[in-house]
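As structure tokens, one chain now follows by itself in the form predicted alone.
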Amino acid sequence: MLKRLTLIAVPAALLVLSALMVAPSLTPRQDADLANVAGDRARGAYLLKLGGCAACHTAEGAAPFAGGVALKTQFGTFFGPNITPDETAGIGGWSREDFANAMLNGKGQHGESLYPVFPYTSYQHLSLQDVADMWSALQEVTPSATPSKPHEINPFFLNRRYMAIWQILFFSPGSALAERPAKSDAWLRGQYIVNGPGHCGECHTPRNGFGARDEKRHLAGSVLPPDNEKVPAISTAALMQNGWTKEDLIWALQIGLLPDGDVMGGSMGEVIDGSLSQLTDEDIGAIATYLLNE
């Protein structure tokens, strides 16, 4: 019996080790060259609001974008890092291409695979111009020397090579929005916001046991750990079934007012305060148009 187990275990271990060795070189990538792209700081500042970046990178009472926000998951607690232009504690030592690789390919400054708690699985749909603009805006943030907090996660996941394998299995950068259907400009803008910088699917789409979104149930609702917060379905079918109109949806997105007069709280309340309430009327309308498939 022991001999039989050994015959099984040794090849399995060798397979895992081989995968860990080759995974970083096999992870998918898209173009992240910003050499010929000039950034627009004002547009970038709006994109930071559109992406709700402050929500994960600005702890209560802390300097803007100095990190420290706790993100609790079934794998442990992650902390939003310092993304101010501080040379040591923040990303001041990064190049524009380093930043683009993080946003579009889920890679850190030294090529390490990032944890998908950072929503690069959605940010991958940003354009090179978007990324250059966001980088320019972040350069205007006051540098903070506050060091990023280390993640409090299962030690098994500290090996970034496992994340490289995860990316091979569950990440296909730049593919999902490649085709432009014959829809209105408002619908296409809404599609881009919801699936790209707005990263709505990160909370509203259920995940599998590996923490990857189940895209077959896109926007079908989920449950967020550790408190089992229920996140509602916002797919077109679900919204229509529940009687949402475009006007109702616009009011809900702008000020958090539900059709029955109640107000949104919890995580969605934070999204409205930190992001949606600061968007243009055109963009809020575009989100509603896309979600209701009008």
Second form
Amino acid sequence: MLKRLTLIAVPAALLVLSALMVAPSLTPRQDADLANVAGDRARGAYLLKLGGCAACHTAEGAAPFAGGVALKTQFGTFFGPNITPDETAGIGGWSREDFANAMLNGKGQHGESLYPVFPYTSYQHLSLQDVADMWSALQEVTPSATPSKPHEINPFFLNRRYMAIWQILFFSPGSALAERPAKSDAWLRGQYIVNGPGHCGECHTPRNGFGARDEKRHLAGSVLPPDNEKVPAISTAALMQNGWTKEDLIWALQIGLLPDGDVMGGSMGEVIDGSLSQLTDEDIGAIATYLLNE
Amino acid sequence: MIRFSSKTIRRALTASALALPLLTSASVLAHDGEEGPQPTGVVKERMDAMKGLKDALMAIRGTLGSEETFDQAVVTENAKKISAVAGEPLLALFPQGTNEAPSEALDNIWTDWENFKIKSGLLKTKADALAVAEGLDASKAAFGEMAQSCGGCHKVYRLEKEQ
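Could you give the coordinates for the form predicted in complex with its partner chain, as opposed to the form predicted alone above?
Below is the whole assembly, all chains and molecules, this chain first.
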């Protein structure tokens, strides 16, 4: 009986898998909508900071956005690629539409499914205007001929078809943030930053065994492999329970000062240096408003 | 079948009632991260010095909320306290290899001593700048820069504790 089941189940599963692997991308591109959006370099430069892009794409002491930063995960070590406008080493050969397709749909220039270590699972919430602005700012970056480092990951995952399956299972493009709840402008802006460009949930929301975020435990804290760095919960409930005030949060986000007088190091120290400390007071206030659900 | 006398039950209840506060205090201590070895010697001195820095930072933070709460004297006084600890005195608190538990100091402090020295000096420079900053906005900006220099060392030379 068991033998017969195996005889049927295994080929059936293989059939389904191969069907998934050859299935064309079902994700519609936003090319037509993007056509009428004019990008703004200055806004884009600010958005690159808000998105913390340099954290993965600028190595210490190296050319801006030339890549090479190692990101260790349980699946292996990924290296942020060169995203300067260099024709061969960077993304100089990309169109603005290709860039939007990567940011919003998690697809590379040739339609390949990108690894979610690039947080398109958050960037999917970005407005087309913001994507266009970021693209404009990236055009101003000095091209670097430094080639992107190949990822050092489990060879199984080098086959992008498995990432296509991952995307079918764990990623649905488009933004649910478009449904605006009746909240203040600051709250809505905070919601956009935290879930979109700020991609806070990529570290603060726990992940399942497939490396996908468990949104049922949104911002409930996590442990980052492989070094088991503990990332605290920043859900409204957790912050309230630990007595965080809005003032506490603003100081912590802006300069890393915790309510007990300690100053943060670790990964969050880097986020503060590279991103949060350079944001406007309004945006920091908006993040705090949203996190405390005020 | 075993039957417990009311006396046995009462004794058991009394014992558990007595044990309860012990268990509670133990778990409270564990939450506060106070379990494990207590600091001694230079590690204790160092942790006390860091505690002093934290208190100074919070005293300054307390006045920087608004024009109403702003107190130039508090900022200047505490910035001077921080400056007095930063630089050479701070380095003296890190003799080679003194990072036994509960110290959070990492080994690279000593393999990377020159850079550690520069960073400790930077804290002094930034604290001195804060001590001479005038007005709320300038103080706030200088305070932020000084805190970043704290984080500059914590990021590289401190074991990240669990929160």
